[in-house]
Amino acid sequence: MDYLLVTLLQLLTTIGNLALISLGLAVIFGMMRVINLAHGEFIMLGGFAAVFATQAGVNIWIAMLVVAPLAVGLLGFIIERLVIRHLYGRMIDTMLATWGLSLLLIGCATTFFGNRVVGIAAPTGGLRIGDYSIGSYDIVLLGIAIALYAGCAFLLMRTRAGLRARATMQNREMAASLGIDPSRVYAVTFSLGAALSGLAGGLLAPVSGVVPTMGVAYVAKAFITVITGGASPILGSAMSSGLLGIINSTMNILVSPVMGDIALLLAATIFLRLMPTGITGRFFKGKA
């Protein structure tokens, strides 16, 4: 029995943390149609912006939760202006720009912070059931997970914030026409995603340590489960990541995690061979 429970609460933690790293890439890819493939590298930095903060004397959940969304959020907003802005409906271009800005972050990340691996400790205990010990960080983990899915599907779809960025990401002329500033709403919209890729960051940074080429590991996972979901990115993304995360961590326990990450793979492309517009394409399109 202890063993079953434990066991269950390993796979609610896999699903936690792919819900985590691809809450981000929903709001960027899913809902604005933007290939960032530097989405990793966001989460990356949100990692180093926690553990440095931590370093520097700032409590570790005000770093987590405060200065690592804070910090790629911004970082976001600027690349937004600088670069994203000008591409928008460019598809080709947007993946071929966030490509090299991906390989700039990890140069940088590298050049500054050297090619070594640094971490926190995480904020909680241990966890004893039985004769088993687990940490539970992992459950933390978890309801911070399902928290923030629901903040996000009660923003975009309960708030006039919200119903503006929709308008706005279904038909930008016709929202210019209403009074909405498009402009405005796809830098925020596009901030947000960052914040919410340096928050991943900061939170995983003491279960998986942090290096300048950790993003690859989570980019093709955030990728797949989005892309799983289908057409309304915050709750597709949340059944993608129940569905991909049990066939994961069943496999890491049964076979190995290479194993794991294969059975993932290969779930999403039957899921997407039988149901080509992703698991929420029948029954919505442009919602949240």
Contents of the next structure:
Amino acid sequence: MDYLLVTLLQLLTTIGNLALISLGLAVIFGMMRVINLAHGEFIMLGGFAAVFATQAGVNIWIAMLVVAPLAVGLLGFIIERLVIRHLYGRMIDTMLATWGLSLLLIGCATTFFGNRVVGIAAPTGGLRIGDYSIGSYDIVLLGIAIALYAGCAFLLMRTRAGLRARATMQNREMAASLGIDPSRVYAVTFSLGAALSGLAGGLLAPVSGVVPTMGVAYVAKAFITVITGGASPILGSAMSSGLLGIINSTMNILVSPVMGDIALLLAATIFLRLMPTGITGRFFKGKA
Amino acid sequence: MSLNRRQILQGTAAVLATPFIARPAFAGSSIQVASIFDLSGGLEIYGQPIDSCLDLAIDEINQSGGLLGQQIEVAKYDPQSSIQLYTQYSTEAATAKKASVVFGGITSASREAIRPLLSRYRTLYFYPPLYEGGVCDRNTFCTGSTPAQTIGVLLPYAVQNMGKKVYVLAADYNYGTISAKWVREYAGKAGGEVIAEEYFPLDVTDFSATIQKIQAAKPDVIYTLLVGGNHMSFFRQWAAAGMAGQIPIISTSFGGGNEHIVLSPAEADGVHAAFGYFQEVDSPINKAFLDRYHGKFGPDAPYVTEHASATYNAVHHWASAVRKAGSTDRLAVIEALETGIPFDGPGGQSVIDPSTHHCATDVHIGRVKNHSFEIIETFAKQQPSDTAAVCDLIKNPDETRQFEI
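Got the form predicted on its own; could you also share the form predicted in complex with the partner chain?
The next block holds the full complex; its first chain is the one shown before.
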């Protein structure tokens, strides 16, 4: 009984982690169609921001939930103004530019922060379930992931700002002719995506430790999740996180973490072969 | 005497090049050695103390009058954790610099990239880090410990004091997988058993599934052979799950990357490790060594790992062989090294075993307490019996491979 419960929590945790690392990309790639290969580095910088803020004496929750997204969101804003805004609609060019950006950020982080793992201890303790003991922080992460998805869905679907953002992404000229400033909407949306990535990095810092090259491990998973999710970025990412998370953690538990990663990639490949437009593209055509 | 065009060209080139090549050679007439250790990139944390200890050893030799009346000059290369740079720099060290000896390599992969090269260029090679054992090459000397020496003492200790059922976590590359085989072997010999083995790619960061599996398996002791960043993730998550101190953890890689200093005492205290060297080894030689080390590099210099102290030993082993041979000629030095001159290093006495070119060395078991290791037990003169089982350079001096044992 307790084993079952722990396994279930385990499953939910994996889903939560996957959802968390994909959310920023769901906004930047899913909505804006900007192939952001520096997504992993945004996560990494969020992690560094949280760690340094904590070491400087900031309360750990504030460091993770406020400092990390603000710092990376600001950086995202600068990058959008300097680089990305010149490249909208040119997929290959954005891909190359953000790839270069990713290498640049790794290089800078290595130079300034050193190539070693830094980290902070998890702010919450263990939780006892029958014979097992698990980290309660995992559950906190899951809760935050759910709240973030709900928040983003609300922001995009139910608020005026969300409506403007969606309109701009669907048809820039039309939106402009209706009095929306597309350039501003793009900048704000990109910064929001970056901030969400930074937030994910900050939240994951206690779990995984932070090192300049850590982004590489996340970027592929995030892309696969968002692409598998399909046309509706927020709903799609949530659903594909669930699907891929279940596959990943089942194999983790049954076989090994190596097989877990292989299964995740293989499953994504097969899904995309069967449903080229992703989960939401197939089943939610025209909605959301 | 007739010269063809090629000889004239070569002669001209040699004359033109002389000022560049000869300058270091004649400046105070020094002995050239080379070092190739990762001082940046992912392996930086291993490379920094190694580099400092190499400097310290060379300084000591130079200040005591040098070797054969000459000063040692070291050409340092930083391969930045890239194998390709390793091969490039070792070629340069052997050909352009004409180094008498190369000290280098941190990972087994980097060693296997440059070992054949240096054999081919007939340049003596020292590989100091601890590793999985099995290198059998007359041109190569390994001064770090091997599994027979560390796992061989740690497992009997664990089985006796902690219990029989061992759960193994290992990094998924040659160091981890080969060492895990040794853990199984020595667990059996000590009367214990390995109940599960799990291998992790170096970029895995989420250990929660494993932590749950460990709890379900209820082992008496966990053996970790993880390496690098994810090693610390495991301990963080283990502690965050409230498991710190619940099941004893032993390791022959923990501490090699300063894990015990980066992790908090709540996360790391109680972990047992076995190495040929801990900074906390209590001996006059080690105290004097650490005084010199901190005198040169400051009180905040990185923790001296076994990798680093074995590098210090390697330089001194080479120097005493050169003194004995009266020359830096490769074969003469190899023969002198094969006589097994003992060196009293900071971790204890180290003696080169002529049949394997590995060292018999003292091994210590330490327990983490508040960012440092308490030495619990010391085992004198542990032989590299794993490598000795497959390698006999006295009988087969032409052997140049790494055995998988």
